[in-house]
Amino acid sequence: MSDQTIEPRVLKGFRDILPWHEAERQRIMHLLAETFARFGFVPIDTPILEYTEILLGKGGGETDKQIFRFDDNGGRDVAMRYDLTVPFARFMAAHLHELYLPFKRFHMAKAFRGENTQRGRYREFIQCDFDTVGTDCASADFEIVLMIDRAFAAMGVNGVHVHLSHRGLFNALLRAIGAGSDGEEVLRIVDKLRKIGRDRVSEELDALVGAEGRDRVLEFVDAGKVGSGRETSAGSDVNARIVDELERLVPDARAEIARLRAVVECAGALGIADRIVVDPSITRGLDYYTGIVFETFLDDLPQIGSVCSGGRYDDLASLYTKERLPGVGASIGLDRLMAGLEELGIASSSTRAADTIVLYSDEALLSRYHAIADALRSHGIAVDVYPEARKIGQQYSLAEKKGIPTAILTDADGLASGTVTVRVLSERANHDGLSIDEAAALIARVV
């Protein structure tokens, strides 16, 4: 055997997830899956690896530079998915004859981008996507907005606002100022507004479309600002006023204004208007968006950026099929969201590995320990079994490290009478002579 050991390194931008963090991640994903299912969305999955041509089709220049791309063992040019939307478009084209329309899906899985790492942003990350494909209507657009609101409520996250706009309005403005050919670059500049500030955005726009074009673009973006501090705001009246202002600035975009107005009116009717912000500065940098677009921010942590983004992408699937498949959807960046929740102190930090642990004192009783554990599990109790005979103090110590709140003690006499002792570890109190049913009820009350 070699006396050299390999350093247990992890690649930059990748990380190991410790149990308590993974438990919280799984808890959130479970809540999201339940929320999506209540809206009639069904789960799917796609491969991590795709042919590179699939992913490069419509990602945009910056995204193309970030993909992990290589030749596989068969000499095929392949890449790791950088999001879940482009593979979904390919999925729809490949399985259209097997599916029904409209098709509503959710997909929670890892994606990969070779970008600069920072808190909440990694090269390997989990996205939680939900989309409706096969219809272009206000109902589908609003349902995604409503699901965003309900998803954050299910996670117990308050102080959340969904900022939304319409990409078609911006495109109409760009055509009106003769900047249609520079549209994608203008959109990317405006998309950086929160990162680089208004002055830098103004400079970059001036260099690209001139002073008059710059002023028209900034006037459009500022239509969402209210009050002397020029801050964004929410509420039915405010949102309706902003839509009216956008209609004045882009009078020819009647269909786009009607769609935006319908979504705003639905938000008011369902009582979520105070958490919806019409914000024309929202453009989404990716070039496949064509309609409603949205980004979601934590009020107390705006610097972390959007934790749920998306929009309508009516032309994306046309890369892979001649069938027109209009779609709308959103994606929650789970890692960024969890980083934000941890910073705000509202993420669960529970380290409980089980509800109880069966302590081990006699090798002759091994099978009985497992029988007790299995019986408790049938009552919905999560049960650990200490694996070998050790001093009782060591067994209690392990239970404490694993965050287990109770322990099961038994001996030959107890087993003969069919009873066990439940110890509530935080109280150092024993409850003797309990049947399995009684023990399960007690543990359920404690946990």
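Starting from the form predicted alone above, please write out the structure of the form predicted together with a further copy of the same chain.
If you are looking for partners or other molecules, they are not here, because only the chain is given.
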């Protein structure tokens, strides 16, 4: 590095996105936005910078240490948002009078955490959140589950399973075994089932709630065994049986069982029961959920964990308003999902910068090159124009680096008669004497 230039580095945990990844990321985000809009969800945006008081509320703990927080030039204590949920709660409290309820929104945007950057985590990441607030009914719960299913289908991802449970069932079980006060710790332990295995979970539970408590918790978690894990065996009948079993194990939870059953029945009626797994081991232990909870797994990439998680909560915005806002929603971590899709070969990482490139041989013809390009664009073709007269080999070389599959060659005769030559670069084949319409049709066939 010369001492006269500044090293063009980025901060640890931050990164540039190169065009072939960014194009794919935008394509995926557009597909998601289209899916959400089709369900009547509307987009919003909120500031990246907020009063720290808003973002941290009464909370603290882990988030406090990870937040990017500072005093701005006006002496205000401000911070960069670390998720999209807290800003959404503030948004609802601020705009209730302008909105309607139930309100269904999605928000795809960056959030920031000064996390440990090991394990492929970034300090700047894109969250994709969607929620229905202002209603506490089975229809909204099921709609979120169906939308997750449809969203992954829209992205072309197969082998997707939404695992769902009801947090209220677990709470009823905890009360039944007299472990209500240790509830959070029990949830934390069960949450580690996938990570540390059944034996260690069993030990830890024993130590916390005794042998009988342990047995009942494990019996509860095992109720979903036929449907959980790798050897997924979802489907209407299986799910209905698991719900029956849960009803037997936790008798004092009629409303919760009814809710779970309504969602499972809808899934059956909509033909997605095979992709829904009632799985009592899903607890979202550390979150604020109170009803239905779910996580989404890709069969071919179990090791990346849940790619879309969420659930129902009692009250979104109690920090900012006395209006009670029950809701249900979920969140996709887009960066992890994109990495997964690339691993599966679904995200294409296309390097194609255009469909064709108009080659340049004569400076006097500059305006003609642009006129041809413009005419092709009106047919929906993405057209590059080589910007100056260079050797033809150099022009082909650029086309190759840009992943452009065809080239437009012109000569004086062709220009006089209004025709061009299309070269299909991979075949080294020229198609002469084509009108713009014919050229556009050929290029559309090739790309």
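Basically, rigid core = biggest C-alpha set you can superpose within 1.5 Å across the two forms. Not measured: the values here are computed from a predicted model. Numbering follows the first chain given and starts at 1.
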With both forms fitted on the core, check whether the Cα of Leu218 differs by 2 Å or more between these two forms. yes
